[in-house]
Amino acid sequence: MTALHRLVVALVAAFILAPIVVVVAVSLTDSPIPEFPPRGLTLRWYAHALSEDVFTTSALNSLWLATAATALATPLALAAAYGLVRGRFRGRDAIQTLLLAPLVVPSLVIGLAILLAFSGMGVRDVGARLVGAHVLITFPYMVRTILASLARLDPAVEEAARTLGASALRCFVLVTLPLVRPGVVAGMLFAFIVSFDNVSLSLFLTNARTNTLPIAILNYVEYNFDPSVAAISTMLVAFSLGAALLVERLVGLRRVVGG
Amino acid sequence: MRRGTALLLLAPAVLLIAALLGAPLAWLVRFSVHEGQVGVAPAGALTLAHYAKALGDGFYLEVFARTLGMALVITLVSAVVSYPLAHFMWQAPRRWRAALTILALSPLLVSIVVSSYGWMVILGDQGVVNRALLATGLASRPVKLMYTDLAIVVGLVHIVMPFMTLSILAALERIDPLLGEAAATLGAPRWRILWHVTLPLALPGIAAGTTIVFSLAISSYVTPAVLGPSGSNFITTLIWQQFTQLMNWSFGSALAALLLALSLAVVFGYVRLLTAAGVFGGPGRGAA
C-alpha cells in the first residue's frame, strides 16, 4: 500500500463522513444558525428539538411504522426464503427475482403507483398506505439476509432431525429457526432502519397531518435553519448506526446489503 | 421438501408483491393510456398520446437527456472515488474489516435527510466551503454551490458509493492472491500489477456497480429536489410536478412508466450485454 493510496483513501473517507460529521458538530453549536466549526458548546438544541411537537409526534409515527412493517415482513420473508432454499421446482430463479423486485423499481414509481392505486380503491388512510409501502420495501432485504443464513445451514442437520422422527414443523421450529436466528434478527434490524430512515417513499405517501420523522425534518429545514434539526438528525444517526453495528456483529452488513 | 409445501410457503410473499407492486403498477399504466381522469380514476378514450407527447416533445426529451447525462457523470465519478476505497478494504487487515464496512456503508445507513442537511451546511453561501474560500482569499464573494448541478452530483455520488464499493470489493475478493504475487515475483512494478492484473479482474465488479448506480441515479428524486436547482430538471422532479402542480395524472403516469422501463432496461439489458461480452466470468452473477 503506497502513501499515495493511503492519502486518496483518507480523502475518500473524509468525503463520506463530511456531511455526517458536520451535522453532529452543528448540533452542538451555541449560535442560532448552523455554524461549522461550532462556536461554543451546548446541548440546548437537543432540548429544543425534543420540545418540538413536529419532531416528537412524527418520531412516534416512524417508530410505529417501522415496527409494523418489520413485524409484517418478517414471517412472510422467513416463509418465502425457506421455500426458496429447500424447494426444488421450476421457476425458482424467476420467483427469487420477483421477490427482490421492489429493490429495482424506482421509489418514485412505487410511491406514485401505491398512491394512485390506494386512492382509486378509496383508501385514503395515510397509515395504511405507509405500512403497505414500507412492508414492500423492507421485505426484499429480509429475504436476502435470511436466504444467506439458510444457504450456510447444513441440510444434514435438518435431515437428522427428520430421520429421528421430528415432523416438518417441529424440525423447522426446533432446529432450523434457532440456527438462522442471527440472520433473522439482523434482517429485522436492517428492515427497521430502512423503514425508519425512508424518505423516497414516505415523501409521496404522507400528508400535512400525518408525517414520519425524516419527512418532518425535511419540511422543517424548508422554513427554519436553526441547529435543532442537526440535533434531531444526530439522534437519528446514532440510532441507525447503533442498529447497523448490531447487524454487522450478527451476520455482517454486506450479506444484508448485497453486492 | 415437497413442491407443494414450497409453493405454499412462497404464496403469501408472491401475493404481497402482486398486491402492493404488481397491481399498483398496472393501475399506473392504465392511467397512462387513458385520455385523462375523473376524480381518482382514469377516464376517457384509450390513447397513446401521452407517450407520444413524452417522446416527441423537445422539452421532455431534453429533460430525459439531461437526467441521463447527470447519471453518467455520477456513475463515472462514483467508480473513480469508490475503487481506491474498495481496493483498500480488500488489502486491509482483518481486524479493520467491521470499521471499514461501516464507513463504506454509512451513506446508506444514515437517512438521506441527514446527509442532505449536512451538504446544505457545507455547500451553502455561508457554508463551510465558501467560508474557507473567502478566508483564504481564493474568492472575493460566495460561490454559488448549493442548488446547482454540482450539488446534485456531490449528494448523489455520496449516496450511491456504498453500492459501487461493495460491487468492486466482491470482484476483488474473487481474485487469487497468488496472481499479484506471481506478477511481483516476475518483477512487475505496483502500477503494472494494478493496471494489467487487478483492474481487469475487478471489471465485473465495476460493471455490476455501474449498473446499480446508474439506475439509482436516473430514478433519484430526493437529492435533485433538495440540493438541485429549482424547477424540473430531472425526470423524477418533472413527474412529481405533473402530479402535484399540473394535476395531469395520465401524463405523469406515462412519464413514470417510461422511467420504469428505462431503469429496468438498464438493469437487465446492461447485465445481459456484459454477460454476452464475457465480462462476468460465468453465469449466475445476475444483477448482483
Second form
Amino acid sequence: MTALHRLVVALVAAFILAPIVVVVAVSLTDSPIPEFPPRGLTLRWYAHALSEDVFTTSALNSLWLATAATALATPLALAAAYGLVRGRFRGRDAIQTLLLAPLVVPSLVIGLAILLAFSGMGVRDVGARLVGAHVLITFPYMVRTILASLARLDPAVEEAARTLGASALRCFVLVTLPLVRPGVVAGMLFAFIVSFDNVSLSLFLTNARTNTLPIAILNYVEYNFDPSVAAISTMLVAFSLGAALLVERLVGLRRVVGG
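Switch from the form predicted together with the partner chain to the form predicted on its own and print that structure.
Here we give the lone chain, stripped of any partners or molecules.
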C-alpha cells in the first residue's frame, strides 16, 4: 500500500469516525447544553438518561421487538436461502430479487404500505404490527448473509453425508447448519441492530403507549436540548460494537465475508 493509499484510507476512516467521536465527547460535557469540545467532563448525562422512564421503557420495547423479529426471521431466512442455493427451479433469480427487495425500497414507502395493509386487514394490535413489519425489514439482511455462507459450502460435503446414510433432515442439522453457523449468527446480529435502530417503520406503527427507543429520542429532542441523547447514542454505539466483537470471538465475522 502506497503512502497515498494510506492517506486516503486514513481520511475515509476519520470521516466515518468523526461524528461518533463528537457524540461521545458531547455526552461527557458538564454543560447543560450540547457543546463541542466540552469544557469539563462528567457522567451525569448517562445517569440522567437512565433515570428517564421514557427512555428505559422504550428501550425495553425495542429490545423485545428486535428479539422477536430476529427469532421469527431466522428460520424463514434460513429456509429461503437454502432453497435458493440448493433448489433447481425456474424463476429462482426472480424470487431472490423479490426477497431482497426491501433492501432497496425506501423504508418510508414500506412503512406506509404496511400501515395501509394492516389497517385494511383490521390488525389494531401495535405489538403485532411492529413485529410483522420488523420481520419484513430484517429478513433480507439474514437471507443475504446466509446466502453468502451457503454459496461457499461445497455440496460434496452434504452428498457425502447422504451417501453414508444420513437423511435429508439429519444432514441439514448435523452437517449443513454447523457449517453455515457464522452466516446465521452474523445475520441475526445485523437483523437485531437493524430492528433495534429502525425509525421509519416504527414512526408509522407505534402509538403513545408503545414507543421504541428511536421514536422516544425523536420525541425527546423535540422539546428538550441537553446531552442526554448523546449519552444514549454513545451507549448504543458501545452496545453495537460489543455485539460485533462478541460474534467475531465466537464465530468469526471474517468467515462470513470470506476473509
